[in-house]
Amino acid sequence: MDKTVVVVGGTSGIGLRAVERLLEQGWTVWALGSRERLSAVVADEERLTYVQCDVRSADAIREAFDRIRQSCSSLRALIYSAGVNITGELGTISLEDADVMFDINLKGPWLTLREAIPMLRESAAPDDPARVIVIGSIGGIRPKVSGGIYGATKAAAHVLAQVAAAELGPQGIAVNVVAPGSTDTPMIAAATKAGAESGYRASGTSPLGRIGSPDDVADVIFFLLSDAAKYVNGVVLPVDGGTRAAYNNR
């Protein structure tokens, strides 16, 4: 079966590492990203196409998928890795910043999935479903000071994905969430830096003695894409080295 995947947020952090490894494994990749991110990426792979897309805009997402549909009729997988974490206490964070997080972290996965569903159906089969993977966060599972809006958007994205798993499962599409803890990406670096003013603190070193790497998360993404996970649907899977499990003991 043709292995074509759309990676939203494929120009930085976990999404970029997923793109690199998908190419190594023979996938054809469409990577959606913002203009600023795309300007820093050099694409020299014949199986990789970068498409500028502002995931805050339904029209932009539709236009991006129109371009994809002109080149292929089906998708084997959709990975939504775009995300933003703007820290601040609930009483002080601005409406504009909250809107950005809701648009990118919650509306983005929904709007993207809505466009992708017809193409995912084309490669769907009851015994080997098409795959959708949403990158969530343990911030959507446990509360964190100065991370309330971010956590709320991620918690909502987890529920969105689980509802999609129930609705799309009968059509041969499996939907799952990977929920990383602190991971060595530009987003967590920016949130940690901003924490000096906002009061936000990253979870930091896990019980395994380190924070996560993009490859740690990509490994789980590839499990969910594999034959070993063809009966896995509706799961929110923490990838945090045990940070969440140890939370109440700190």
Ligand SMILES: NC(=O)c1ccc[n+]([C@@H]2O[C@H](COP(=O)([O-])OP(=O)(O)OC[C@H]3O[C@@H](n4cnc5c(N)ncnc54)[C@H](OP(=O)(O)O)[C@@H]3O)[C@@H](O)[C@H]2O)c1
Second form
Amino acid sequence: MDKTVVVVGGTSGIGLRAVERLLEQGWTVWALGSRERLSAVVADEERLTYVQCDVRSADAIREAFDRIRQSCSSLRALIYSAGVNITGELGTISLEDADVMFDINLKGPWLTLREAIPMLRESAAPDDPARVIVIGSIGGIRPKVSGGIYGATKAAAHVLAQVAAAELGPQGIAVNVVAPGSTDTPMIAAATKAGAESGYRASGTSPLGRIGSPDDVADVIFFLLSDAAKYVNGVVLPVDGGTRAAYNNR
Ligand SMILES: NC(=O)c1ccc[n+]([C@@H]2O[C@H](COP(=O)([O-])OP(=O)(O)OC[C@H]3O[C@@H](n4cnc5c(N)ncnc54)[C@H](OP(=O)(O)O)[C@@H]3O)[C@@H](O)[C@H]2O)c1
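Can you switch from the form predicted alone and show the form predicted in complex with the named molecule instead?
Now the full complex is given, and it begins with the chain already shown.
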């Protein structure tokens, strides 16, 4: 089986952990991110190619996929993990900050998917579809004060993925969303710090007594890539330890 995957936002947090584990499991990985280079830990792995790509630019996305197309004709999977969470109430958050979130959290998954479809189709089969996994958020299911724009971009990304599941299913491509709750990555540390000023509070400890780890989310990504998930299409799957299941008033 072709085991080539593109991981957008593969330079940090959940995406980086997915890249490390995909390499361990024999995948050929194209990692995209806006920083100049990937962390040294995985940088010299021979099945890994890093392409610098700021997903706020449609041209940059097209150029990144042109580079991928020069080396490979088919893709087994696309994982979109790039994201930003800039907190602030709707009355005060700037248009620039909102645009950054719409570009990266919503337009990014759409534009990268659009580039990847022809290559995904090459590895597609009705009984074993190619896989697309978008990392959404429980912020798009149960929104938070000072997380209105972030939550709106994530809810919209969930809808985008669900429609893609229906449109691309007949072409042998399954599209699903993994929606993490608070997960121990640089993003949650930054959002918690900024939230002290903006009034945003991360979901924090789940009913299972801790916040999530990048491996908790990567485990579910691997389930959705696996043969066991070949008939799973169009779901938004929370990975939050039950945080959104009920309001916690204790
Ligand atoms: N951590 C949480 O608690 C949590 C909860 C719910 C959902 N999520 C979602 O999980 C996903 C991964 O987040 P994380 O927690 O792993 O955060 P992270 O460690 O901050 O990683 C974010 C990733 O997005 C990439 N990115 C940001 N701006 C980009 C741009 N303009 N162009 C290309 N790539 C860009 C970053 O790459 P560069 O730095 O190289 O640009 C990085 O790889 C995000 O979609 C986030 O919304 C996270």
